[in-house]
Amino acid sequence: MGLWAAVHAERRGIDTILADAGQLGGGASGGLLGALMPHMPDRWSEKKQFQFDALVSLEAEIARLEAETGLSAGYRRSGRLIPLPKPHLSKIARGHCEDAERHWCAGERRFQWHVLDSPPVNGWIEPSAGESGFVHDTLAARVAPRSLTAALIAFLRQAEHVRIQEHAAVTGVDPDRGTAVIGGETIAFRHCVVSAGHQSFPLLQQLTPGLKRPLGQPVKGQAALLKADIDPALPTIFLDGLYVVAHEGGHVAIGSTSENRFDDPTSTDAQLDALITAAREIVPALRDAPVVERWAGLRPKAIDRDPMIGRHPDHPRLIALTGGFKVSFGLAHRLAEAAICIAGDTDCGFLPPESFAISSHIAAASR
């Protein structure tokens, strides 16, 4: 998120400093999986549309990207399988076919929700993984988190307007002042975005007294990488919370856990295990496929599971752009522009939906 709000700092011309404690992209945006997936078709409502209607831009907006940097993101609108395992499932996805076709729409563009009895691809899953069928979406897409950190990243450093300070930690910030001790020089700024991930919830913790929770909390996941010779089109697969997606270059990611307890944010275990042994079960192709990378690291969590973006009510001179969770890599282009919108006191033609505001946040952690 705070990569794609200094991109489009950079873009409108405003003189930004983009500050990290470690390295650009180090931490849960260097992960493995890269599942973009929409929201259930039916119950519509305001945070499903705004969701659709940033996965369905990102595919510009990663074009724009790639054709400014000369690099790939890794990314392709590959759909997204789901087995039905028991008949009633069966009768729930049928019904979301309607859903589909009356919110799945952008212009001229329509995205199906296909119930099929057997899978659309042969080789790629077992067949007796869905006994009641299949679900076919072709709006879900994938895009490598790698390399679509290193082109942001790359963007970024040939900007006439983004200062980067790595390895520089925020050890203080005055909002009302407009100040920040930034690897301990004081900068003085107009406005600051907190974009530190699961980091930014200590910081507006502090400048929120008289909260009964925390903001928000650090959640481990885990992925593996795998060496397969599959087809890089084919559609990530999702079953009872496994994600097993095809990448380019004969890579299948493979994730991921959620984990609210842990001792070793960094640390693989038998969880991460029970993943690749339950995708091998139902992916022929991964039996004997080796795996090349284990991963692990922390998501953020806001109180409310959603996002968390705005200006804080006490400081209006902080803007916060943390949260997502698990959905941080479909949103975080529309979240960060909206972020850079308010920081100009601009229209950027969308707003987020209300549950997103760190207000709404707020009002949780104080109940």
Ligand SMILES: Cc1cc2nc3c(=O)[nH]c(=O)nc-3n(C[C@H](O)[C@H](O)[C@H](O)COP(=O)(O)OP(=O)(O)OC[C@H]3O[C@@H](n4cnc5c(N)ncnc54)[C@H](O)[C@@H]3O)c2cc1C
Given for the second form:
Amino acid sequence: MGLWAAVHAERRGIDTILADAGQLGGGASGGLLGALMPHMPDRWSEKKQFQFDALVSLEAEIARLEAETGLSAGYRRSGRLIPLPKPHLSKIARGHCEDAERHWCAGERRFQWHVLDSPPVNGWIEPSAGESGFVHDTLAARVAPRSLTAALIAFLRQAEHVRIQEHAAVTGVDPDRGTAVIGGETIAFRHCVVSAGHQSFPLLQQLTPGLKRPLGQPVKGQAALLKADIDPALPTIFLDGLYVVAHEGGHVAIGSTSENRFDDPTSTDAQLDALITAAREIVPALRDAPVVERWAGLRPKAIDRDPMIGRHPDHPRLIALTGGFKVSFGLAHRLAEAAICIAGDTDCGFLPPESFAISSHIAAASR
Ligand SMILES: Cc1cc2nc3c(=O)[nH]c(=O)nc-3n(C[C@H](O)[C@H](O)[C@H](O)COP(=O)(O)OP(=O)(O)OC[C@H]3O[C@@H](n4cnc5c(N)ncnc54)[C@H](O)[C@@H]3O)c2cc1C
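Having seen the form predicted on its own, the form predicted together with the named molecule:
Entire complex below, previous chain first.
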């Protein structure tokens, strides 16, 4: 989120300090999965439209970034397969085909929600995984998280208006005086975009008296990377919280656990083994595939589950940009652009949904 914000600041010629407590891209965004999953096409809402527009626009944003840096972000609109183990699920899924026809369109582009009796490709998911068929959607995509962050960082390292400070934690923000302590040094700012992942919540909370509940929390997730001889264009498989994502270079990512309680944020354990076993059961090509990496990180989940963005109601110089929880990669470029437009008092041509506003989250935490 913060990297995209700095990219948009650079494009608008805004002098910016990008401060990270650790290494750039070393937080939750430095993981393995990178699934870009649309919401269901039924019960259409402002929120679903915003996410749809973001997922569609990401393709061009990434192409631009790749052209500017000469680096690949590992992006591909490879679609998604959802096995339907029960007949009633098939009936519900068939109802969504028309919803997708109506809502999943952008100009001339159309994306589909097909319901099929058997998988659309051979040699990937076991046909028995979908006893009542499969959904195949053509909107979902994937990106390689570390390749994307590397491309964003490469862009920023050659930026004219962005100064990078790594291993420089922000330890104090005085939004009314417009000062922050970064790596022990006090600097002055006109606007401060708080984009510190789950660590944004305590930072924002300190500046928001009267809350009855926390503004958000970290949710741990574990994932694994396997090496297999597979076609990188294969669709992402999604079944009951299990994701199997085919990446470039013979890599397949498997995720993710969702843990509200944990002792060690970075360790992996038997919960990840269970996910790998479940993936191997439905994808024969992974049965003997070696695990090349196990990884865990903390997702930022805001109190209302939605992303948290916008001007702090009591501190207008402070702009929140966090809370992407499980869908940050598909939204970050748009939310970051909105945050920079808010800082510059300019119109981006789009607005994040009301439920994303930090003021909505503060209201929820005050009840
Ligand atoms: C296992 C797992 C699988 C996931 N899969 C997907 C997926 O498939 N698709 C998807 O869209 N999302 C997925 N997510 C969620 C996604 O990774 C996160 O929502 C996203 O990375 C959050 O980005 P962020 O920029 O808000 O936070 P982060 O990437 O965590 O970045 C926050 C940065 O702030 C820095 N920081 C913290 N405190 C301070 C401070 N005081 N001063 C300065 N810097 C500070 C940190 O060092 C860090 O670099 C997954 C998450 C996990 C854990």
